[in-house]
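So this first bit is one chain, no partners, the form predicted on its own, shown in structure tokens.
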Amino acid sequence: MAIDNRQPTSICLINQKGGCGKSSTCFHLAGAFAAMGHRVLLVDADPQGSISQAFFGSDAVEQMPAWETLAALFDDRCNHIDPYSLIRQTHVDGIYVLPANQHLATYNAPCPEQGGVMQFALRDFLEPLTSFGVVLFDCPPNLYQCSWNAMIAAKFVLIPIPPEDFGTQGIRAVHQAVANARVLNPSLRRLGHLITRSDRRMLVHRAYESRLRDLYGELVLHTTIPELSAFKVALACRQPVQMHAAKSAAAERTRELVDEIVARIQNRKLQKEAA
């Protein structure tokens, strides 16, 4: 299946839980989409800057001034900066990054609904960009201003969840945040829950996966992302697994995830047209 490149497909990955696989999923998804021929923009909306560091290295990212990062979109002092100069090409063909680092933390405030025009900073930045087929937002482990901005700018939400007790906590709050964001972005839709970091050998993981599927049914993606060393090795080499080990089980599972995401997007569009 293919994505309609006449309009960018934008997906934000959110969860209140850290370590649930948002950044790594974004990183490897970008590689799979790029390998399909799509021009991909990764929006690093996390002050930790994990996606940025994955491509450019920790030292380089930490030394970036605010006006060279996503923080510039929220800073009135950066009005003279050309926003398009913020987008950086990576060493991987077809993948570009809007970077972030610690400077973004200042603007990641709670109660984002009270943020006035700041709520639309990412949306206004991305609306004129038509050269990207896919836009992926990596969000911080909270539902503050950065995650809120991503939801206002995106068309779809993907919620990574590890099959463990801490990983499944707060799902209702995430659903409520999506519902709240739809007041300002009525086109926002949930793609579903993505089970990440799964180890089918563990009874507790199988039990939590079964519970999630019982609770949320078709909202849980059929594809799961297991704990595979190829993902970590590729990340250490600053290459999405699709580029680093295209024949590995990890790359194959990522391609399966892309296929399911695209199918779900097309189904959402068909449902919207039929409504």
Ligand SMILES: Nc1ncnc2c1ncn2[C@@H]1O[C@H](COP(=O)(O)OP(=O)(O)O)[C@@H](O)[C@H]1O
The other form holds:
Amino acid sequence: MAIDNRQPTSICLINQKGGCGKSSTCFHLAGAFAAMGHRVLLVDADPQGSISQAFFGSDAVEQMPAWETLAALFDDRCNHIDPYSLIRQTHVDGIYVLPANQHLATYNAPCPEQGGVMQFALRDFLEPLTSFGVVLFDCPPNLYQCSWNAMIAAKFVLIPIPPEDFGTQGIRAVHQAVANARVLNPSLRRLGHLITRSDRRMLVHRAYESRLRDLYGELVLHTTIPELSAFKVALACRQPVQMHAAKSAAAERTRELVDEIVARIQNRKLQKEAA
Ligand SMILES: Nc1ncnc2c1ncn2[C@@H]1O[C@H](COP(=O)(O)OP(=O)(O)O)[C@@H](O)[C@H]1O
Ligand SMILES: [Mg+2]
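Can you return the structure of this protein in the form predicted in complex with the ligand rather than the form predicted on its own?
Every component of the complex follows; first up is the chain already shown.
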């Protein structure tokens, strides 16, 4: 199913906490979108380089010079570099990666609004790249320059939340950051909160989920991502679960997530809703 034939669908996964499944969801979502025939670009906007390592291995990623990674977009000395040369094809059909590693950390400064033209580095880089149907941004566990750049460049924000630490304070900070980013990127919309790493056998997870749904209503995606070893095993084999175990519950749930994301994007009401 085409989402929009004219422009790539770009989604950034944001949460200021680590370990909530941003990178894992990005990785497996990319597989599900690619299996549907979309050409997917994964933008690794995290100096931890999780997405890059998932595809290329940690040694290779650590050794990448800054000018072969996303860090080049922030470095004036790299102006002469052909932006297309930064994008790497992966071993998975239909998935491409703009890699990152430790070199990006220098540029991931707090107070991103003071970043001047740097705030638009990702947006300007991605604008001419119309051959991708889907662009997914994996962000670091903070709301600094890299997450800010992703929100300025993307059309949608997906907020993964594990159903444990209630942390509404943290959620409010994410919503505030989205609202701030909309000043520079008025078309940015919240796709919603995605409950990740959920184990419904645990009372605390069920209670958290229902509280979250009471608080945020339709802003919480109906689909949840369960804690399943199939996600980890596939990642260890450097394959999105859709490619590694297409019939698994993990792959099925990821396809359901894609369907819900596509339905939400196509819902014109959502597109008109102010974030
Ligand atoms: N749904 C899941 N089921 C099982 N393991 C998961 C799931 N989501 C994330 N993980 C694992 O939890 C750890 C942290 O997830 P990660 O995606 O790296 O979080 P983040 O990017 O938000 O810091 C990783 O080892 C990842 O493989
Ligand atoms: Mg991560």
